[in-house]
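Take a look at this one chain, the form predicted alone, written out in structure tokens.
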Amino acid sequence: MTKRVVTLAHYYTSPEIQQMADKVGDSLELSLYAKEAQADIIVFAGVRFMAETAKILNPQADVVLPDAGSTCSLVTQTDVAALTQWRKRYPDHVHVSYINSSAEHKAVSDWIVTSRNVDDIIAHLYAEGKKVIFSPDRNMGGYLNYQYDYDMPLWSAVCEVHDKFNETALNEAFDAVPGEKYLIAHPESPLPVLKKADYVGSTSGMLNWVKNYQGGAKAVIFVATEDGILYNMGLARPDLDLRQAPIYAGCQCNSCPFMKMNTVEAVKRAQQGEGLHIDYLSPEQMDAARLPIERMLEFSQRYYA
């Protein structure tokens, strides 16, 4: 019997990879799709924590990551043993973790969030009178504390791509554009960048902002996130002047090296069953990690229905 192969690709992969995929999306969209996918094999063109999430949500599927090296700095900068000790310092707090985290990290969390639903979930918890600690992304947590006057203790890890955006380079880029200009930014960026933004949101949120843009036709729109999404934005609005925000004077060249490990050749091999099979998670570990993910998905399906 021929096995059914479903290929998922994140927006940050290259255009060639996205064209090979059955579904392209952000973390939340791909998590929902993976959960319901009627597939024998799920090829996840993304990074390892995404493939782990797909396996946790669809344990019957054989989930394959094209390149075993495609990890994430938010994972590599987080020692889960140290994280567990940190959590014990706040026994009366709810531990909310960003989905950009390992399965081991998720297993010691109470809620998982994505950049699309983090504002709503944390607001929901505070409305219930809960106290929250947030991991692993220091920039995202810092922005939430600033924006909503929360007092969440934060774990200290960053996305190495988004953390490179800086206020000085942005100011120089803005000064070089005499007319109308905008900045949209992902919340993994540093706080000074986010304070300058006209819109802060998830990858899909930024894409929708561009799709719905009704401002001046000659405006320059700077985008502070990984460069892969510029492809999708350009397809949606070829009439707009879209530029990746600079990381230093004159540079618009900020890519995630882990996402770019998903080459055409690697994805083709994964579709044939080669690559890193996500078969190393124990049933107990997957059960522990699934609980906070399911809380997020239930909330999202209810809140965004």
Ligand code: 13P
Second form
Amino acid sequence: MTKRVVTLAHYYTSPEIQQMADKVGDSLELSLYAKEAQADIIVFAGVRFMAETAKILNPQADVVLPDAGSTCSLVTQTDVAALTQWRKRYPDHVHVSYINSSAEHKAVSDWIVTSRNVDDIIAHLYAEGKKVIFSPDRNMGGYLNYQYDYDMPLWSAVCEVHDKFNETALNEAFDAVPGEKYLIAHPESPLPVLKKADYVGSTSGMLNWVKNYQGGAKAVIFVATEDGILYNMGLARPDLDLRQAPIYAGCQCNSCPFMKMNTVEAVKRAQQGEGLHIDYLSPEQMDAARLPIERMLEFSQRYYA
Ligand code: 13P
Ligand code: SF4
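Next block: the form predicted together with 1,3-dihydroxyacetonephosphate, after the form predicted alone:
Every chain and every other molecule in the complex is listed next, the one we just looked at coming first.
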């Protein structure tokens, strides 16, 4: 019998890969597609933690990552044994972890969040009188502490891509534009960059901001995130002057090496069943990691439905 293959791609993959996918989205959207997918094989053109999340949410499916090397610096910079020790220092806190984390990391978390719902979930926990620790992204956590006056203890890992955006290069780029200009940014960027932004949000949030843009037609819109999303923004609003924020003068070249391991050849091979099969998580590990993810999905359905 022919196997049903569903291909999912994150916005940070290159345009050719997005064109090969059944669904393209941000982390939250792809988790929901993976959960509902009626598929024998889910090809996940993204990075490993995303493929693991898909497997945890849809354990019957054979989830295949096209290139085994597609990791994420937020995962590689987090030693889970050390994280577990850190967590023990705050026994009366709720441990909220960003979805950019390994299955093992999720299993020692109380809540999982994505960049789309992190603000609302943490606000909800504070409103209930809870104290929160946040891992692994110190830029995202630092921004939340700054923006909402929280005092969350933070784990210290960064996205090696977003962490490269810097204020000096941005100021120079801004100065070179005489007229109207805007900055929209992903919360994995450093705080000085986020403080300058007109909008801070997830990849889908930024895409929606661009779709709904009503400002001047000649404005320059700088985008502080991975370059893949510029493709989707350009498709949605070909009339706008959209530019990736620079990481140094003249370089609009900030790309995630792990996302870009999803080449056309690797994705085609994965659709034939070749690649890293996410078959190494035990049922117990998956159950422990599923709990905080389901908590997030249930919250999202309740609040965003
Ligand atoms: P989103 O949650 O916005 O899709 O971001 C995922 C990611 O890896 C950002 O670097
Ligand atoms: Fe990880 Fe950053 Fe790449 Fe996203 S862009 S997958 S956070 S390294």
